[in-house]
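Given next, in structure tokens, is a single chain: the form predicted on its own.
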Amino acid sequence: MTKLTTLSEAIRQYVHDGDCVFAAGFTHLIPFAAGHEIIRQGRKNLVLARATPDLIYDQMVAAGCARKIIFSYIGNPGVGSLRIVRQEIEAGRLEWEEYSHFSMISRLQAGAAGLPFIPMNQTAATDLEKANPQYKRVVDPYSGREVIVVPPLNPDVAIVHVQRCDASGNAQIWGIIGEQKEAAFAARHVILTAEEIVDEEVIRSDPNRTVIPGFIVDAVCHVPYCAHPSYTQGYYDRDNPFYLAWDKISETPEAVKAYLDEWVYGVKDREEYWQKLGEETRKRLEVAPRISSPVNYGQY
């Protein structure tokens, strides 16, 4: 059964004001195109959850989409602060919850498994317990020692970018694997964006690379270059100059508004955005092929 639809229609159908949205991806495969479409459609009062918010949430907060952010690391990777998120938190205009990376993933794992929590060993990060009342201690009934617990996270919608999937939503990822699987299984709805839509036979030819099964997916959207300015392994490189540029853009509200007006509201979709970047940028982000060795699954 095909689940193919446009990104604009998927956002319109599954992302609503007040929802908890988890945009997955770690370092690469960050679904910027989906974030931009949410901005264009004017969603408000969202709870934005992500292990590493990256520029995507700085832009969505700047556009007035969010009332709260849930994270386990916050910053412009390799550059500095997410200026807008930080300013809004410090001004008291943006609610927030901070976790360690492990506890953030534990929340998703508990949500995916339908459990009230997954216990964790105590760490040196005791300050997080002071800052976040969601951290609790319970007694392990077997050893009698205390363990740390945090509540499950069940987003209303998870948005996951992948290298390829079929029309039913069976999706494959390679390179750095983040929290995509856990977020997808924990969420009530799943929107996939993909660099390529391929035949089912392609997916079945390499089943171990399939991270997300189609039966949990609601919408499949063909969105090449979705992850820019982050990268998609094997398709295009990370746009490091843009991360530096955003640090400067985010210094003033006027510069942020000008960026959003030109690069989000001023384009209708990701294809127009990609073309607007220009030939020089597109050429700079090209990657040379590096093909993995084939595997033999045998015949039975």
Given for the second form:
Amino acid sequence: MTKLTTLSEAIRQYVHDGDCVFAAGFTHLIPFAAGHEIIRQGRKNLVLARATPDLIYDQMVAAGCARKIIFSYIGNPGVGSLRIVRQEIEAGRLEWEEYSHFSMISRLQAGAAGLPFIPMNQTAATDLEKANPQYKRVVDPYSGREVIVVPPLNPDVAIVHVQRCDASGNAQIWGIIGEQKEAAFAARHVILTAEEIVDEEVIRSDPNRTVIPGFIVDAVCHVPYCAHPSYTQGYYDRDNPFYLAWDKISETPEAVKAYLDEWVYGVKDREEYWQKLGEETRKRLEVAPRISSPVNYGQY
Amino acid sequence: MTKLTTLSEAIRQYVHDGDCVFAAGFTHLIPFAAGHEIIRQGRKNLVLARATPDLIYDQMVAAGCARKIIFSYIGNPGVGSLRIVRQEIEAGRLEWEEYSHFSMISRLQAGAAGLPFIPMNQTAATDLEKANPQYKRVVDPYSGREVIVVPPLNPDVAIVHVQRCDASGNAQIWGIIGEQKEAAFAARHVILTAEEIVDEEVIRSDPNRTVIPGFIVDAVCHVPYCAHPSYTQGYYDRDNPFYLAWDKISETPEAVKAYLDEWVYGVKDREEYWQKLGEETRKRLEVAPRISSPVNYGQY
Amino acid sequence: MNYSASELMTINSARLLRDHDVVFVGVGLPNLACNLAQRTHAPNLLMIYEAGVIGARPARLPLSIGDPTLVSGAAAVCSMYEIFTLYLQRGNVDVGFLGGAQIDQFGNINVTVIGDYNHPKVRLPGSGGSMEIAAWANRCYIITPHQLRRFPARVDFHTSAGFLDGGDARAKTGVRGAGPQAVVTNLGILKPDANGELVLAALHPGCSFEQAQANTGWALKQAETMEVTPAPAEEDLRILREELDPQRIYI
Amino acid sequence: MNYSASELMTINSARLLRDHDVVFVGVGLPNLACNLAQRTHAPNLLMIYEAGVIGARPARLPLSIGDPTLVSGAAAVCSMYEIFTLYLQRGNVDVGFLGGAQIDQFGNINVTVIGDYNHPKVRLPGSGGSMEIAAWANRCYIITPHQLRRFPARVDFHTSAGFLDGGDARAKTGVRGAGPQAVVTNLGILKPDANGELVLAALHPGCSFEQAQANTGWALKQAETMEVTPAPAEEDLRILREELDPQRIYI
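I would like to compare: after the form predicted on its own, may I see the structure of the form predicted in complex with the partner chain?
Every chain and every other molecule in the complex is listed next, the one we just looked at coming first.
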């Protein structure tokens, strides 16, 4: 059953003011196009959850979409500070809820697995545990020692970018897989963006590669280059100069406004954005092929 | 660093009398050749752990290798009763420790993850919990309700059959993956048996396919057709007539002894066993190719 | 029209399935029922197998829960831990099929042991996936021949939960699934009443209440509206016999 | 011979690595140190990246922890939950590298906040992976410039545990890893004494104890046997400059 729709329609239908949104992707496959569409549609009071907020949440916070952020590392990866999120937190204008990477991903794992909590061994560093009441302790009934536990995170909607999927949403990912699967299973609704929509026979030729089954997916959107300025393994490179440029842009509200006006509000969709980036940038991000060795499933 | 050795040497070095052995593979990739080698080497007092003991443990129990069995389903899959394990349990000659599939695999998951216990939601069926003191309860600190917990299972040795790996033990599996990964990470030692030893460039062409990293592996053994009479996806089919035949063989001690004498003690290794099966059987188990669509990782 | 007991149970089980159901399938009759439903009234039925296969399209009749034909051409494969967490415990499974050596008055199932657990008279296979399927699938269906020894008033061992002792006993445990919704036998269909007691809700053509009672270990009640199931359609029998199980392994 | 502070720290960090070590690598200097060690005395070093990459062979200098060059040609990729459970929590990681805005007398690290947590004066990035790396890797190494503001007597916030308040405080928590084993700065190397206090264990050529003390926020002790680190070898500098970071992004 086809779930194909436009990204604009998917955001309209599944992202509402006040929702908890998980735009997935640990350093890879970050669905920037979806973040931009949420900004264009003017969503407010969102709770933005991600291990690493990255530029996508910096931009959404700058555009006034968010009331709160749930995270485990706020930085401009490989560059430095994530200025806008940091400044809004320092100014007391943005609520935050903070974890280590492991406890953040454990919350998603509990959410995906349908568990009321999930345990982790102690780390001996207790300040974050004291600062965030979501952390609790449970006594291991075997040893009598305490473990740290976190509750499930079940976002209202997960947005997951994938390399390829079929029209039903059976999706395949390779390269860094981060928390894509957990986010999809934990969320109440799932929006997929895909570099390619392929015939289901392509997916079914390699079922072990499928990370997300279509039946938990609500909307399938064909959005090539969705992840720019982050990257999609095998499709295009990370646009590192833009990560450096954002460090400058985000220094002043004027530059941020100019950026959003030109690159978010000023374009209709990702295709227009990608064309607007220009031939030189597009060329620079191209990658030469490196193909996987096939495997044989056999006809049974 | 090569870890290549013979199966006979690997069993000699890593499987000792009294060890807890996990011969992995849920219905697929069951390392029968390793079970036969353990029988040939006359190991005693083993604790045999597997979700589904299958014919491999029935044969090892028949040969007198085991003192105890840890399981979640004892049957001859698709055929009926697993006669020898069942009869030894009924006669009080074999200790057993029993779980549901989910709690069995949760024990392995806890063992693989380095956790002192792992929780599961209640099932309202409490008789097994009463019968097995390894099951305990913990109060969910968020809701105040109880969850069921099980402790880690950390076998002394896991034996894992794979389709292909390199000489360092970086291993790739496709088809039903069962608990192969958890067993390898949970165990203290890991013996790999592989249909094919491939150049590391084959593995590295598709790192997302790698289920077990070489650095946790102790021994790599090239054992084609290791899984017969179970199967290896893409390499050969399940030998269903043998599963049916075992139902008859296992009816009498004489037939079992004759089987072990001829097919286990009477052959040197898996290659001799495979040749002895005969052209007709080998032909019957062949499968026509069905190849996966490749993916592009890109040159970065 | 002639049909076997297995065909009758399979066809009546298939009727219980709805289009778009996500079904945790077992081999044997449940597999046949699901494939029949998919080829008739439920084309969007999604079949999940315990071994970790999602959206299977078996080209031949699977002979075990891990048959390789389930994988080739499937939509996805996942690990055993994932099938029990992401799929079953998370609540993504609509329907589970169960069998049992004993099914009691309140739909509790025993596949573990006849006699005392520690000194088994007959040692059965044990839970496998059934403890969690019975608890967490939205609806469970049981397919079993109607025989007295299979329907005791109380099971020797609670491998998986039906409605426990009846009333709100199951609901009070907080278990998410709704429990057994129907037991399809060769005589008819049992369904739980408001108290969770299995009562006779339908008889197959030519079968009688007396037959059912004679093969049930408790005083069997009848549902308020007793139905007679429609006889198997010719087309259903044709699909079963010609397409799904041409070698008549299960039917 | 001329070399930069970054080169000096990288080369001294590389020396701490042993052949066959499994290292949880960060980008920047730790990545350079690991690649240098692998090309010199530790050819069997196994590099694991937080993003879930095992046995990476980056063809170019990775610019972020999730650079695609880490994946192409790697031995394995796993999920984030797996890297923290199967690898780190399970005890499969020998060495973790850490940095920090503040490192205190007992090797505790703050990368969370300067000032009060709820009313931050300076909001830092937060833990990321460092809370668990510091706890569970067998050995941890910290690379950081030696500056007074980076070495307070006490951190404002315990993002990750060193030896807590010293003595057996860390051991008593039952945490599996041995904690920080060395802090490599541009002046020398600090190591924990028997009480878990960081003391000066080595000076780089031309650096003095007085320089180190002036840049340390507690009364710095010297180890019983104070060493002077060997000057960077020409070959090490060549590898760093020509092979690993030819554009001089980090060095």
